[in-house]
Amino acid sequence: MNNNRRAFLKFGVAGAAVLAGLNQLLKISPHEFNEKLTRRVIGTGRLGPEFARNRAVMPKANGLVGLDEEIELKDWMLKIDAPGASQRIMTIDEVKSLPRVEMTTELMCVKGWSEVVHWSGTPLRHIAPPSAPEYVGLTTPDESYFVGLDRESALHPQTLLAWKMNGAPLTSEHGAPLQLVIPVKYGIKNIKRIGSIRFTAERPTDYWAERGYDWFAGL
């Protein structure tokens, strides 16, 4: 076989592969494409950028759904459900007894603004079952705000259950006593005042996805 024929065959195989890939992409929505691509990147352990502590500022109190009523810290509890296990109940002191980490990361809003914030909390993976299912759903105590996460994002090392912001306890408008911090996703996934966490094999509903936004919401 001469070199020209070999080159032609290689080009034909490569072209067919590209066309097949494009054909598959055309069959999925932009949201699905974003999820497939970003899940692969996050699955490799990509970390969100971290910054010097002195760059941290007080973020906007954006998104108050689920925060209508004041709560007493002593009355708050975190409910944790997982397949094949009894429901766990944790107080805020029990959550704070888990391994603690601090990080200064960027909070990015789908509206275009971003702010650097210093967080203190524990990685969500510390409360996950040994064999975590595909998805995690989180809701506020009144269940009016809710988010869904894929397993890779939920167990990401920078995904925190945070109880402090810039060295001080969370304020009510910023999600006291516990909020999710997930630097590899937009702020709409950073649910405030978490009331329950459910590990599940079925994709959970998501407040903003139900309103037309990307369910995955990855950066």
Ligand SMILES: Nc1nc2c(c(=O)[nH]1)N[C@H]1C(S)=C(S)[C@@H](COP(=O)(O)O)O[C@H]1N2
Contents of the next structure:
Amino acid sequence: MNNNRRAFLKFGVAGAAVLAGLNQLLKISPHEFNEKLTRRVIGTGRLGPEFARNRAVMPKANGLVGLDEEIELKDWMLKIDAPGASQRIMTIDEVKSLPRVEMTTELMCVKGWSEVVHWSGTPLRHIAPPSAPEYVGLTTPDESYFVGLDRESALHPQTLLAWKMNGAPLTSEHGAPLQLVIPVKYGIKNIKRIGSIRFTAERPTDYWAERGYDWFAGL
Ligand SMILES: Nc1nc2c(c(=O)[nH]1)N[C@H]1C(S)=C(S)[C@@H](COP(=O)(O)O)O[C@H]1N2
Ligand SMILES: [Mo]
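Having seen the form predicted alone, could you give me the form predicted together with the ligand?
Let's see the whole complex now, leading with the same chain.
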């Protein structure tokens, strides 16, 4: 083992001990500690706060644009477009075969409510082209709800294509079979019932931006 590695390990062990001590001192649960640490030390740049799984609740269905028609789940397919590539079609089973992530994060609506939800899905970045263009646009199958994302937020490790909510498959009103979960953004960007995803150099239009909300809608 070289010196750098030894020094790193020593620091790592000492660091963990200090954190454990602090945690004890503050008399708060590990997830709360983790959340505070994330918010205060790491700031807005990296991972957003995660919560204990038992904090998760089922939000009521909010926002049903693009969900009013019943769809046959067995006929659902995800269309993916990227510059210079022909359209890729994925079935839900293909999406579910990608590396899976579980996380408990907060869904925050611009109307003032927020709920903690446990999600299962795969990071959107797993379907991104190698050198992704600047933006990503997502629409419902009927194209009546649509969101635009900046590349950094879209490729963020906590931005998921999710098929389970609190351990159960998504219901129709919560966006079955696939919804976007993007904790770095307000609820408006968490599009339910994704039909198509487009990687693009031009900034995509956005349902709520067209109605006066901030296009970026970041938290
Ligand atoms: N297709 C679609 N997705 C949508 C919406 C919508 O109207 N249609 N509303 C958004 C808004 S404003 C919020 S706050 C969340 C609400 O998700 P929920 O129904 O799971 O609470 O969904 C988002 N995704
Ligand atoms: Mo919302």
